[in-house]
Structures are given as structure tokens and as C-alpha cells.
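First comes one chain, alone, set out as C-alpha cells in the form predicted on its own.
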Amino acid sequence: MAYDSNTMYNAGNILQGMSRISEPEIAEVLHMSEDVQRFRVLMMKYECAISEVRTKLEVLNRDMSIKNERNPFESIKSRLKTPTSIHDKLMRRGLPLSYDSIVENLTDIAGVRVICSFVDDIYSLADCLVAQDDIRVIRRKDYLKEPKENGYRSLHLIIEVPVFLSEDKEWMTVEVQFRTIAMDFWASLEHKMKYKKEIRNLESVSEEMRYAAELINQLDHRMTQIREKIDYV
């Protein structure tokens, strides 16, 4: 799922993203017209949760930039899954197509990606975020210390953040990914190539990608060492 600098979803156009789903499936997912509105409200809440997390990270960025004399992250991107992506993920997992199934089983409908300059900034920023008293950590996956088999490196957090509405407060789940600039470059290319219809010599290409990921890891650590030399001059 692609990320953009602004949330790439308009809850008011909810059904437009369902072009690949048949009418019976749409009816089953939304239980006809009554759940259409519930689904729109749900997407609005996720959109608000993204705004809350982005604001928290942007405040931390300003605060830490003054203390450390550099910004801990270079950019922040966010995305909200489309109905089609939600449908496809439920199908891959063999889960039922229903409103309740979406709420209970998917933790990555709302996503925020933070691109940092250095690996240590990733940990500092993530620690400051989860230390806030209105953040609940649901799951943490450290692919920096334990990369995926294909070489992928990133820090993933599944968190809950409160969304204050006109009549109540609701805790919403957001997936936050932290990467360095170099890691994001690798991951973006890997994602594009993975979805090609046919890849010749797939095993060889996969090995080259793992090797490139290791080189990027070495580059990230070398850049940190150079920064530290400059800082302590």
C-alpha cells in the first residue's frame, strides 16, 4: 500500500474503492445501507487517529531538533487502506467479510511511516512516542535487529491512540513504521519489483536484494559513525 505526505483517502468516496468486489460481497461486508454509514464513520476515526499520531511526531521532531541541533526525521508519510485492500487482506487470511471482522482483525488500516536520517534517531523517536501517557503499545516488531529473510529492515509499532469525538472518546489502532532514508529507498524498490508478473532468475535476484540490504545497513552505521565524529569535534 503506497504512502503519501497527506492521508490518501476520502471516506466520503468509500464505495468507489470497491470496484473489484462483487455486489453480493459489498452487501455482505457492509450489511447493506446501514453499515455503509458505520464503515464511513470507522474510516473517519482512523483518519483522525493518523492526524493525532502525525501531530505527536511533528511536535517531537521540533522538540528534539532543538535539543540535538538536528531533526530526528526527514519526512513523515501516511495512508489509509482502501476498501479493496481491506477486502483483499481479509480474503488472504481466510477471514469473514464483515464490519466486525475488519475492526477485530486488521491493525494496519491506518498507517504512518517516519523516515529518519540515522538508526539511533529511530529508537530515540519511537521511545519518546510510546512514553506518552495516552499511547498504548499493542505490538512492537524490531526488524532492525532481526531483519526479515529478504533483508527488510524497519521498526514497526502497533499503537492505540485516543480520538476525541463530539460525544465520546475511542481508542484507534495505528501502525507506525520507522526507517532510515536508505532503508526506505531499498524497501520502495523491493516493493515495486515484487509485484512484477514474472521475474527471471528469482532466486538470484532475491540474493542480490539481500546483499544490497546488508550494504545499506553498513552504510547506515558508517554514516552514524561519521556524524558522531563531527559531533564530538
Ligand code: 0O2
The other form holds:
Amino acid sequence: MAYDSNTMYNAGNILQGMSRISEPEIAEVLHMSEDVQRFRVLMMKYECAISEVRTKLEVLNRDMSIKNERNPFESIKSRLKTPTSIHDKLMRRGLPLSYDSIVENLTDIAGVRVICSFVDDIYSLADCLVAQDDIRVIRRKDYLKEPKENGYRSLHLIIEVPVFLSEDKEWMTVEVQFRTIAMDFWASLEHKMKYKKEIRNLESVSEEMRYAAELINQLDHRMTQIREKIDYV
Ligand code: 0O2
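What does the same protein look like in the form predicted in complex with the named molecule, given that the last one was the form predicted on its own?
Below: every chain and molecule of the assembly, starting with the one above.
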């Protein structure tokens, strides 16, 4: 499921999100007819966790934009993994299709993607987010410092946030990806490549993608240098 940039996250939207997942779909795709209700509640909690993280980032955006005279991010997108994607990921990894397996093995059911203009904003924003005392960092993967072989660059954080329910509090896992506008542009094209069954000249297209990723990296750094010159005036 694609990331959605809709910034409105209220109770209505959450219910609307849940109703998108039909019971037969869950039962059929995940082979867990007895756990359908538990699964729906789980997805509701992940949706609330997305909402919490988005709010935290939006608060940081307002605060930092006043202090630094620019917005640390351009946009936020988020998505909840669909039952079909959950099924496919578990199958790909040879893991059981069960409620417990989903909770134990998947850390990206709730996904938030933050698109920044500048690389240094990525680190400032990520540092401010993880410094909050109700955030637990589970994992950090810095594909900016160590890009993937194909040229992919982003900063990934797996975090836990508390979701306060009517009777208890639960820590929910959210994957937060930070990247620049240019890196996002590159990643969406590269993502399309994965879904195309046959690409002619795959080797040379992959090489072009690696070259484009390098150009994007240089452009991102050049833009930061220009911004610093403007800021110094
Ligand atoms: P989708 O459809 O975007 O959700 P994990 O998924 O965390 O259990 P993994 O694969 O080691 O395990 O995590 P990693 O490397 O942090 O990647 C997680 C997500 O980052 C991917 O989710 C993609 O969204 C994105 N990503 C990672 N590598 C690439 C890449 O080379 N190209 C592009 N375009 N995106 C990438 P999914 O589940 O693979 O896909």
C-alpha cells in the first residue's frame, strides 16, 4: 500500500481506515479466522501510533521552523500495511501466518515517511524525535552514511510509542523513514522497478540508477552549501 500524505488524522479517519479491511480479506489472506477481531484491534492500535508520531513530528516542525526560519520537513506520508502485504512479507521470510508472528516479526506495519529539503534537517529532526522521553528506539539504520548497493539512501528508525487506550497503555512499533525530496524521487522510481516483471537491459538500468543516486547525493550537498551561504548574509 502506498504512503498517503493526508495530514488529517482524527477518530473518523481511523474508523474509516479500519473499515477498509474486510473480515473475509483478513481471514482469507492471513488464514486466521479466529483472530480477526484481535487483528482489527491491532491495526487500530498501529493507526493510533501513526497518528501519535505524525503529531510529534508536526509539533517539531512548528517549533523548529520558528527557531531556524525554515521548515525541517516538506511533507509527511504514512501508511498501514495491508493484510496482503503482511501475508507476502511473512511468506517471503518463511514465517508463520499468525497473529503472534505478525506482532513478533514485523516492525513496519505502521510506517511514517518524512521528506526533508536538506540532509542536516533529517538528523536534527530524528535527534529531536528520539530524545523525547516517551520514545523508545529499537533500531536505527543509516543508509545515508552507508547507502545500499543499489544507491538507496534514507535514515530508518524503528521506534516504539505509547498508545493510551481506555483501559491500558500499549507500546506500538512504528518505522520512520527520513529522506530528502530528491532521494524520495529516486526511491519511488526504484520501487516501481521492483514491481515491473521484466525490464529490458536491467543491468544498465540498475547502473543508471546508481549513477542517478550519486548525482542526487552531490546535489543534496550542493544545495546545503548554497543554503549556508544564504543563511550567513
Ligand atoms: P514497502 O512496500 O515500502 O513497505 P524490515 O522491513 O525492517 O523488517 P529490512 O528489509 O531489512 O527489514 O528493512 P529496511 O532495509 O530498513 O527496509 C524497510 C523499508 O525501507 C522497505 O520496506 C522500503 O520501504 C524501504 N527500502 C529499503 N530498501 C529500499 C530500496 O533499495 N529501494 C526502495 N525504493 N526502498 C527501500 P518494504 O517492506 O521492502 O517495502
